[in-house]
Amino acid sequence: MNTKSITRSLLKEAGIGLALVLLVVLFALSHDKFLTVSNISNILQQISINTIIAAGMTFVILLGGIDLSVGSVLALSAVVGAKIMTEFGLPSDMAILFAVLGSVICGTLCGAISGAICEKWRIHSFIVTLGMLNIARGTALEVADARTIFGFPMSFNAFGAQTIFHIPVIFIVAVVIVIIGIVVLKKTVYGRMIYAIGNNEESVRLSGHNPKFYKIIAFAICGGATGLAAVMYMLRLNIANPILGVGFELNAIAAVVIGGTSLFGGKGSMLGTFLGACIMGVLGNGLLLIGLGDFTRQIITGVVIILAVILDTYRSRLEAKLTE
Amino acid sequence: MKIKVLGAILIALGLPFSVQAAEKPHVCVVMKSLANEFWRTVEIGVRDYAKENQDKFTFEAVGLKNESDIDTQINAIEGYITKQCDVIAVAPANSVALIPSIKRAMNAGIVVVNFDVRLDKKAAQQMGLPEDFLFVGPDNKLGAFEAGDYLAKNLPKNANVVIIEGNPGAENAIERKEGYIKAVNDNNLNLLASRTAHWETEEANTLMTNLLTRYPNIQGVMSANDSMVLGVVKAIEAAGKTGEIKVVGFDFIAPVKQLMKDGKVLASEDFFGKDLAVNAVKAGMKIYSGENLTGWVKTPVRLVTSKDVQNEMPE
């Protein structure tokens, strides 16, 4: 490795963890309590739901897709985890394994489902991730019958609350889901079979591969990491909720395309889109600390999107100015 | 345009039936979002009633997918117009942007009642609805006053509280808003900060434990719904803080009365969800049988406290 390249490999998340680590300086200037452990522990806490899904909706915009239904996937989710847990008395231990799994499971068909049939009849993802944006919103509301599902079993609740050393459990979840997103799509075959495919698609096929297995798993992986946050969900709030994760889809894909991941595919990484949510997280809880309110919060969110999106415009620039 | 006609092609398909039903009067129910638990009740409740009237009259109901899915709303009405229906109850989504449907609707001679969202008084005029147009519904304000007012007698004098709002601009989260001010008033307590958390769990959690950490010394919160309820009473057990917050809320939902049961929530407003439609279309039969209803049919809403649920018998 030249130096050349190892500077382009830091300038890659460099803009998005500057953007970061003002923001940071900042909240920390303006406020004494944002620095506190306690609070470090709270926005570790906020973050790992949307980390959790972005990590899936990462390998979808990596090809160039999009996953519109994760929102309402996660509802779903949430609420068959949460049938399996509560209505077949099952023993606890048995109840919450199967639940996970019936999350897990129920999210990554919802993922292959979509992934199939936008392969199948070559339709974007956008348009079929739209219908099952409605079709799982419509199947949580029947299944539940539109209630609120509660009284999971007391270790499940007790598990979800835990920390340690201050660090949540649900945080190092989503922790190590986005370790094994990086190693995944650096060093398999299949991370970089998705890059390849995100670049030109037609190549890879010309080269003897079949894009179409790559992609229904990649939406397979979207939906399962959707399943897995839905159990995160239900441990943070011990409930489950038909209608839960309205405009989730928007928080995720915000946050890794403040990553620096396109929406034209091939470019972009895991740990940006880590960065990404973090930014979403900290300016949540660092504009309310400061005591802004809710329209002007909401105006300033927005802002920041915009801008962490247009520093790393800059970032890509110097980047092929130093490939040059 | 195209979808209207659409629209009254279908209700035409589905016509025949109803017209050989002629001599009983036809009501249609238009709700808000069937999504929301406390909606889910309301139908159920008026699809019973109208099970046990059936003699009576027939009876057809449509919700919407959202809270705020106007578009819908007006479509059914122009629906029911085309389909000539003899009663409309109809919660509006928009207590403005209704007005003209409904004004076309009594045009054609349908007898409309308004419920649980009160219709803009001076729009309603404005635009030719009779000054004292009647209105089916609770009164949040009064609700949440006696929610807020019972939070602050368990509190000590200037005691610190915050509210979580509904969705800014809903009309029902601008009353109930308006209810727990009053009686953060009149009890001289210490508001803190009244944010939004529009109506979801997961959203009134994050606010609630930001809220803690910039103000540890909350001891009092009002929430304008009871989902938000189950988001705040996560906040503070995960801050250590059970006992020590007192927490009211709205609606009376059913994981919200097992957090009462166990203490941790000090009291909700029941107000009758399976009697709301139910009322609308009481009052909506008088009037089409010839009686003169004007004015504000004010609904029950009652305060169920933990000590309530506590003392009631195991079911």
Second form
Amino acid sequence: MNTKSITRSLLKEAGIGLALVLLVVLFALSHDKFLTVSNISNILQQISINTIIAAGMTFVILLGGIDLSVGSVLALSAVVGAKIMTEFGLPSDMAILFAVLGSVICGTLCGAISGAICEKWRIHSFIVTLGMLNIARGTALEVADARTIFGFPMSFNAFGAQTIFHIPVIFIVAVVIVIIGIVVLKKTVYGRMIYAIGNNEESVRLSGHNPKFYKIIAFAICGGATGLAAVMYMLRLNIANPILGVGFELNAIAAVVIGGTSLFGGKGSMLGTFLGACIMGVLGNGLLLIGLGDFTRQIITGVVIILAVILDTYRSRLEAKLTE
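Output the form predicted on its own next; the form predicted together with the partner chain has already been displayed.
Keep in mind that what follows is only the chain, not its partners or any molecules around it.
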């Protein structure tokens, strides 16, 4: 492996992994409870939902798009799933199955609608998903009558509390989603098309493919992942609330960008997104343990996001030089 190959590797997952390790070491030295089993389990729980949303967001950002509606879509999907579980008098197992399907389908439809509008009228996804953010939030409030929904089946709540070797079940689900995402992006024609469209959409069109189809599917995948994240939220807290998910879109975007995916599209990986979500989770937990307040943690998180975007710009320039 030559020097250029090593440098490219360090610019990608290896560098992100190293940053995560350094962050863990820093907080472990700062607080003796950071590496306890209970706190690690807590971190894994905290990053699970963001990991799933960010996995879906990766597909959209690889295209050079963005989805600002995921927080509101999560709230709507959770409300839909909660309504199915609590108001139709179905047997527990059937209610849970239909609730999961309802949440995922709801999220998928929201994403597909946003993608279709973007492609039909050639409107940037920033504007369309900003509109969907308000539509989904308003619909969630209307459906739930602005109330918190609870009283889920005991088996549903029990499953959400389960751990395997102190690893939360919802984190295992998140890892499975990441693995599926890695396979799709690296091993399928669809994944290669996502990278190709992100790099040069016009070339894909001239080669005889229809970029619109792939882009709409990407938004649908993002919405479906958000619907699944809504189920994980209900498993974790045993409630559904129409005002939940505020700011989740920013955390997901931050995880994707910190993970090395370019906001300009065409460059990035699902593994990097996973590591980015881990960095976000470790950072939030560590800052809380050392005694920083909510406001200060928000400021630091915002600074990290801005630095990640700046780093992305320099990383793109450096990679371009290395390929010359």
